[in-house]
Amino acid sequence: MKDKLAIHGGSKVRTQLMPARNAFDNRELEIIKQVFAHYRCRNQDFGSQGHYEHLYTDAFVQYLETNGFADAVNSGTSALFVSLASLQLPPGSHVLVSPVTNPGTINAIILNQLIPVIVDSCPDSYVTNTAQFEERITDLTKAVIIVHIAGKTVSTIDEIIQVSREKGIFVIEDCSQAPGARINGKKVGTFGDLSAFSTMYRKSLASGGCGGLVFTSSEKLYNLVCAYADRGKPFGQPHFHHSDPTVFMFPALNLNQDEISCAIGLSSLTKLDDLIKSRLNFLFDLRESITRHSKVCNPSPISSGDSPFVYPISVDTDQIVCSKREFAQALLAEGIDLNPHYKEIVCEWHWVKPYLLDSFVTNNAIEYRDKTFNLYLNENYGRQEVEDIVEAIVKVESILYSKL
């Protein structure tokens, strides 16, 4: 065992970089060439809402194993924005939202002139549940955004849907960090009234630098989603022509996705199940090894229905002579890619507080964050990474372990 931590000038456990993801390979390059060929043979320039978007959205609906409609937009934030806009809620309506999410989720609520109401997570988790959701319902609650965070699902979503139906509350699923995940065999994104997905380059399903998808089983909501994503055009109405602004319905931005990005997304979709399987296999192996060898680290549970994005690992700070963040920083210095302290806890953002309904503090989410670090991973991690991560954990805790 090395007797000096890398953060203190010792040698690293892992000297080479952790495996790069390289999400886009020759398959994406080939399909981009197909986009050029498809439009050149027709003497056209490619734009949006064309052949490859139709292929992409049709394939996505089929992937969800259900019936419905999908629209491709230019970001996950846009997907959430147009999902909320399509509900046409009265300004000032309350929208319940999970406690841990990207600012894009909150911004979509605020920019629709709605009021975010933060819901806490379950103890020892970043995801919420029915009890936390019900505690925050108000007389003005009209919608809830359920976030499947870090690849973990909100397992009680059926109960949340039932309560919502009884109270006339719309349900939007934010599946940006969990595409392909399942709850009791059913894929996330198919439970609520609408679902939003981010497909930016870091996501499991990726359409290029930025991108998003919206899914709904309602044709009415789908047409409104398309309208809010494309300047208020009256999609679904007979004899509608895209270039006739005299019949547009309301002011809206152009949030369309382009044909090249849709083609990349189509290619990425074909790899998604294999990606999920590879990440799960890695995490099952890693969890078993950490559990067997570590005195202070507790890896979070994994199920076959997860779609891993990052992986939280708890640290028993009663057993070490430093803080969780210092422990994680020491692991980072050993060459292990991770986020020592997750900051996507909404109630802690000072800039958002004037827009929130109240000063509610999500203590469960904060307590879980304060004892965990998030391990980065991708589908190229394998046995060598398991060995290096565990070796680094054992090295760091052997030096910082308070019981020695």
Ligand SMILES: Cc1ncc(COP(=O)(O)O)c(C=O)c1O
Contents of the next structure:
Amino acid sequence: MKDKLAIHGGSKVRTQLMPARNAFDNRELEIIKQVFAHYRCRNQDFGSQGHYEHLYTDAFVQYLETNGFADAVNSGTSALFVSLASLQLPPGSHVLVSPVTNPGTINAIILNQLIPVIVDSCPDSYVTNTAQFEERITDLTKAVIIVHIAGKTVSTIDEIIQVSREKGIFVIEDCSQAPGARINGKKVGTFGDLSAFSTMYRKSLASGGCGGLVFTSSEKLYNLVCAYADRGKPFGQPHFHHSDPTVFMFPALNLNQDEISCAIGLSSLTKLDDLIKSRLNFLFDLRESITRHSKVCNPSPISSGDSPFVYPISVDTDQIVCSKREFAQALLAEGIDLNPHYKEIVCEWHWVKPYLLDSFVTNNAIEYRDKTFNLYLNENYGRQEVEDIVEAIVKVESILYSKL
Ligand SMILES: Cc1ncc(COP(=O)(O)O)c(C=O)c1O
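Since we've got the form predicted on its own here, give me the form predicted together with this ligand too.
Whole complex next, starting from this chain.
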């Protein structure tokens, strides 16, 4: 029953599950064993801030192709929280932030007693509109968090950096969804004063169930990041001892990443470039094929500097007799993994509204979301998935919904 949509009881285009990612394989298992072996032969138990964190953070700085310092923490939210905390901004300072992100980004602002000020995206995109960024600066703006969302970079970040330098505003990059991405050849995470990465298991760089990284080229900020991630210890000060709380500087949580996670992250880092390459190859192939065969779907642009995470595809609702959501639900029923309606648009969250500077609505981000669905993907997607996705799109748009 190829002529009946799966959502209406027809057979699915794709009956097998989409490929699993399996982010953790024997390489991670092996390195975990190495952690045990390393500490056992020294007659020690593993903890945090040890050998594997040093290997991991050194490898990460090298991966970013720059000089500086990295700290491994227990989540992306923590990475953002300690990055902001290290700036020691006056409470009530304004922090400009991208329109589309995970709640962790916004919570890091709010829980530092700072006020989020949202900036919209460019038209037809989730990418932060850097031109609008300047309009939203106030006298109290002290920092900006630029989120490289859905694997795409904010390619005009230099504009933000320049304005920020002139006005004494700190820039933090949230690279959680785009590790290894590049802007004009330079890795994201190396443009701002600090950068934060989530390394939870669904991210391209994954250190286990939960995890995060902070990078900065400033030794002073690095020591403060470490302090805010570890009970206010005076890192960088001579003669300080971890077990002497009399010299700690301020109250702070313990947000450390443990040695096992750092070892997993170290292993994951060695796979990152190949992962990005296979995801890009898949998306270039998919984009070309959708563009050739579909009358309704418009896949978002891809550049070789991206580090694909999820992939937005917009639907021309003028050409169909149903909503975008119904269209996406029909594709989902055909066996294609996707998110019909992305909900990570900050200005729409009821719980965040009391904390925002104003009731600014990010219309571009909302309009783009209202006409797109996000395709899920991973590094194991290939030609077969391109064929199945395109077959499902063509079936859905031609059989039932197309007015063409
Ligand atoms: C862009 C972005 N920022 C922040 C976070 C928060 O990271 P975590 O879940 O590791 O706390 C995530 C992911 O969850 C994210 O995608």
